[in-house]
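Taking the form predicted on its own, here's one chain by itself in structure tokens.
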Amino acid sequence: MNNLDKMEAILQRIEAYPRIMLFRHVRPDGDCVGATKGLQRILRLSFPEKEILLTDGQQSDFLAFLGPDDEPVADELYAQALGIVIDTGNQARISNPKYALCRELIKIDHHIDREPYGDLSWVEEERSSACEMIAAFYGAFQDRLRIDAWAATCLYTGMVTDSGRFKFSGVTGDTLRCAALLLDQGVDTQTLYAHLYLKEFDSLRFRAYLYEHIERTENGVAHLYVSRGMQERFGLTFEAASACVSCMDSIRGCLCWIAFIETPGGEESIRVRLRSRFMPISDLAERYRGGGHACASGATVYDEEEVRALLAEADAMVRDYKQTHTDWM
């Protein structure tokens, strides 16, 4: 079944169900929030007689401008519903566990398909974002679906954030054509970028501190460690602390950059955000309880020994890449 046939099959299932429940991954980001809210708006506009619900226990302060989710509903409402999980590679990362109650389940995702699930699966690993997939879904069925500026804004949010403002390697001509389709609906990019990129003055002190404390391995892995104490010192949410990985994305000769962020509360784990240029790092992330895209992945470690081990492996990967390639900077 090709991708267009998969999209047609998904639309037919949507048309068949009076109630549709949308799901996304834990620790929500711009892509999963934008994709679920964007699809919800499209379906509510297209099928006003249907109940399209998005209930999720995890929220993001960074994305609060996109509005709240729906209130929790009784378990029996899931039982006769179609569930659609977006931007979530494996079932363990689905934020709302009640997805398992749905009568049928659809997976829409752009991550490496290591753990297939669902009664129907549409996965395009080459897409820059799940929001790009939802935009393409609308684009393929404009005669049967409706969109407005708000749905387009939600989807454009995820496309912008997951593609690094269209500079990551996954961006293609199709990505920009989908973005153009959304912009044509009247997305207010000035207001959107203000929400996404304006910073509180105090957060600039944290960024300055980070630049003073970036370290590099022998072969060029830039890395930062953000402790709970540091997060408290600068008044950071865990989400804001995690964003520090972007501070290291423009260092010449550093083909891989990694941020280690201690998780808040009683969790005894360290969240790892891995990014790279030219060289894929998803296999490394998978060896440390994670995964993701070729050049943008996440993982989890539990102590300083694992931090050192992961850095050593990353350093060896960079060394080997530099020895066998000439296309790096």
Contents of the next structure:
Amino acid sequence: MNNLDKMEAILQRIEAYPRIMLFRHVRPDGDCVGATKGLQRILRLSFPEKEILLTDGQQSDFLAFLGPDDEPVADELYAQALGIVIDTGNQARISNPKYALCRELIKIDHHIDREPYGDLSWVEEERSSACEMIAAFYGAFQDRLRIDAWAATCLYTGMVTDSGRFKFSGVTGDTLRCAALLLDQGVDTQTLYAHLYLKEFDSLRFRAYLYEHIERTENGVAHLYVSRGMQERFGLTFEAASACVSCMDSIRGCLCWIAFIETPGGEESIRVRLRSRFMPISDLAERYRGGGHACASGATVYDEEEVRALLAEADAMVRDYKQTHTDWM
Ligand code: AMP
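Next, give the form predicted together with adenosine monophosphate (AMP), keeping in mind that what was shown is the form predicted on its own.
Complete assembly follows, chain above in first position.
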């Protein structure tokens, strides 16, 4: 089945069900929240007689402007529903475990498809965001679906955040055509960028601390470690602490950058956020209980020894890459 056939099959399933439940991944980000809320809005506008529900226990402070999710519902409601999971490569990362109760399940995703699941699956690894896919879905069926400025704003949020403001390598002509379709609905980009990118003055002190503490391995892996103590000292949420990975994204010669963030509470794990340019790093993430995209992945480690081992592997990868390629910067 080609992608258009998959989209058509998905729309037919949507048309067939009176109730549709939407799901996304744990540690929500702009893409999975924007995609689920954007699709929810499109489906509510297009099929006012249907129940389109999005219930999820996990919220994100910086995305609160997109509004709350629906209240939890009884398990019986799931059993008759069509479930659509968006932006989630593997089932273990689906945030609301009740997805498993749905009568039928659809996967819509843009991560590397290591773990196909669902009765129907539409995965395009080359897409810059899941929101781009939902915008393309709307674009393909404009005669059967309705959109408005709010749905477009939700989707544009994920397109902007997951593509690094249209900067990452996954951005294509199709990305911008989808973005154009959304902007045509009347997205207020000034307000959206203010919600996404304004910082509290106090958070700049944490940034200053980070810039002072970035380290580099011999061959060019930049890295930062954010302990629980540091998170307390700067009064940071885990989400704000995790954002530190972006401070390292433009250091000449550092083809890979990695942030280690100690998780709060009793859980003694360390979240790893891996990023790279030119050189893919998702294989490395997969070796440390993670995965994601070629140049943006996540993983989990449990102690300092694993931190050192992961950094040593990343350093060797950068060394080999630099020895065998010429056009990196
Ligand atoms: P993060 O650094 O957590 O934003 O992750 C970067 C990308 O990798 C995102 O698209 C995540 O959805 C994905 N990712 C993060 N952690 C994992 C994991 N443990 N397994 C699979 N994919 C992940």
